[in-house]
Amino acid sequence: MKGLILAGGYATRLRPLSCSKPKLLFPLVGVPLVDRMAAWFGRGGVTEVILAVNHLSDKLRVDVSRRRLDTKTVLSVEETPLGTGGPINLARPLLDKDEPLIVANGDVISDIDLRGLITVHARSGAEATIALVSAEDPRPFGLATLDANDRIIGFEEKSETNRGPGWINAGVYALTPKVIAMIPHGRPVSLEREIFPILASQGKMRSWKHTGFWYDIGKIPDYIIANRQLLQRVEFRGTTSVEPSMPMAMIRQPSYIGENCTIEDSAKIGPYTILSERVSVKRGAEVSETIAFEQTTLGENCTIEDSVIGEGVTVGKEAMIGKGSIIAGQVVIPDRAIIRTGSVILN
């Protein structure tokens, strides 16, 4: 069975971090999102994952080729963004003609039971089965209306009317080849607005209610929240260890230290600090409630609080980065610089 990850947009809500890094390479508790999604698909029985991409696709291709993902992965590159339906059409030559396709939005991280979803989909005879999660305010999402048998009989995308708590589209689907054949060719297509309402009116949609964790990380505040909450889960954090060569480093939990990081004498890390791979923290640095992308260098006696630091950033010695700051990738913060609270620093 094959799966497809929809990641063809420009990730504008993640700027400036996404200006130099594809969304699928954003670290989630120190590990690239694509790694975590490929592993999740693999556990669900998916043998090949198609990445439907556009923005910075060359960088993604190079990075994916270097990584050992849990599932075979190929790229399908859009010249321009094609919505949620167009990429499926574009990837049609790569799909199995007689099996359902598992589709997931590229800004979702969850423990949805894909095997369970696929089983219900096959038994129900539905043309499409959508994973749903409960939301107090469904307005930013697609709202599903269900009958007593959990069939979806109505689907409304991003309604402005607040109807109170409801079951929303989790961005994970099982689609039959018949649904794929419904998608118009040669233009952007929204599954949520053009295909799902038709299937719902015909009684051909089934729901899979999910009650585990689910995060939409398409915006920086949501990305930060997901990292901090998932950091507390053992399966995400794993074992944090400090090399014997850094005996005086202090790490307050929960924190995550990625592979090949170096933390020098008297540095203080955490709590709620996530260092991706190959981060260097110099002596005396104090880093708390911060996400640092890979290959960053945090200088001597610098202070960083409640911030996100992009890949390849150099923070100078004795620099101070205030709460809520976002530092784009490849930026150099000079020695003794003071970055005010809530600043956004571009390359």
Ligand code: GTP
The other form holds:
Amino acid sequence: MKGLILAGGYATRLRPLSCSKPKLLFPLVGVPLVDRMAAWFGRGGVTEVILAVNHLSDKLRVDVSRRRLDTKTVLSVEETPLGTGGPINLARPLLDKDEPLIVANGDVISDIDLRGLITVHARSGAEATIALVSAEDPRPFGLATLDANDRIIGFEEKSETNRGPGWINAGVYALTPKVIAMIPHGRPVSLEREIFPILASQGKMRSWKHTGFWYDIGKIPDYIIANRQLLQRVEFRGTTSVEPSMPMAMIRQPSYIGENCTIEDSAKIGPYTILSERVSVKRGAEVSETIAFEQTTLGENCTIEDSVIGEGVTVGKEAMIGKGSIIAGQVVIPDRAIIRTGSVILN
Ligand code: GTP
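Having seen the form predicted alone, could you now give me the structure of the form predicted together with the ligand?
Let's see the whole complex now, leading with the same chain.
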């Protein structure tokens, strides 16, 4: 069975971090989202994943070809963005003609039981089966209305009216080839606005309710929450590592130190600090509740609180980065600079 990840959006809500890094390469507890999604697809029985890309596709191509993902991946590149439906149409030559396609938004991290979803999809005879999660306020999402048998009978995308808690689109679907054939050619198409409401009105849509781990990382605060939640999950802790060769450094858990990080004496790290690979933390640096992307250098005696530091950033000696700051990739923060609470520093 094949899977497809929609990963061609501009990720405007993750700017400035997404100006230099596609969303699929954002680290989630040190591991790029694409790796985690490929592994999740593989566990669900998907044997090949198509990455439907556009914005920063070259970066993704280079990165994905450098590393070995758990499931075979191929890229399908759009010249102009085709929305959430158009890329599926474009990828048709790569799809199986008589098997459902598993589609996932490239900004969702979850442990949705794909095998369960696929089984229900096959048994129910539905044209589309959508994973749903519950939300207190469904307004930013697609809200599904269900009948007593969990069939979706209505689908409303991003309503302005708060209808109270409800089941929302989790961004993971099984689609039959018939649905894919319904997608108009040669223009951007929104699955959620153009295709799902038709299927729901025809009674051809089934739901798969998910009550476990699920986060949409499309906004920076949600990206941070997803990292913290993932950090605390026992299943994912296998990769939490603390180098034994840094006796004088203090690491408060939960924290994650990626591969090939160097942490010098008397540095204080954590809690809730996540360092991707090749991060260098110099003597006396204090880094708490912070996510540092790969290849960052956090200078001697600097202090960083509750911030996100993009890839390749250099933080100078004794610099102070206040809570809630976002530093874009490759920025150099000079020695002794004071970055005020809530700052966004562009490259
Ligand atoms: P924002 O600009 O912050 O809204 O993010 P986004 O561009 O990623 O859009 P959104 O979060 O609504 O998209 C949901 C998923 O669909 C994401 O994984 C996007 O990468 C993907 N997506 C959105 N538009 C396109 C598109 O035109 N082409 C492709 N291939 N994927 C898309």
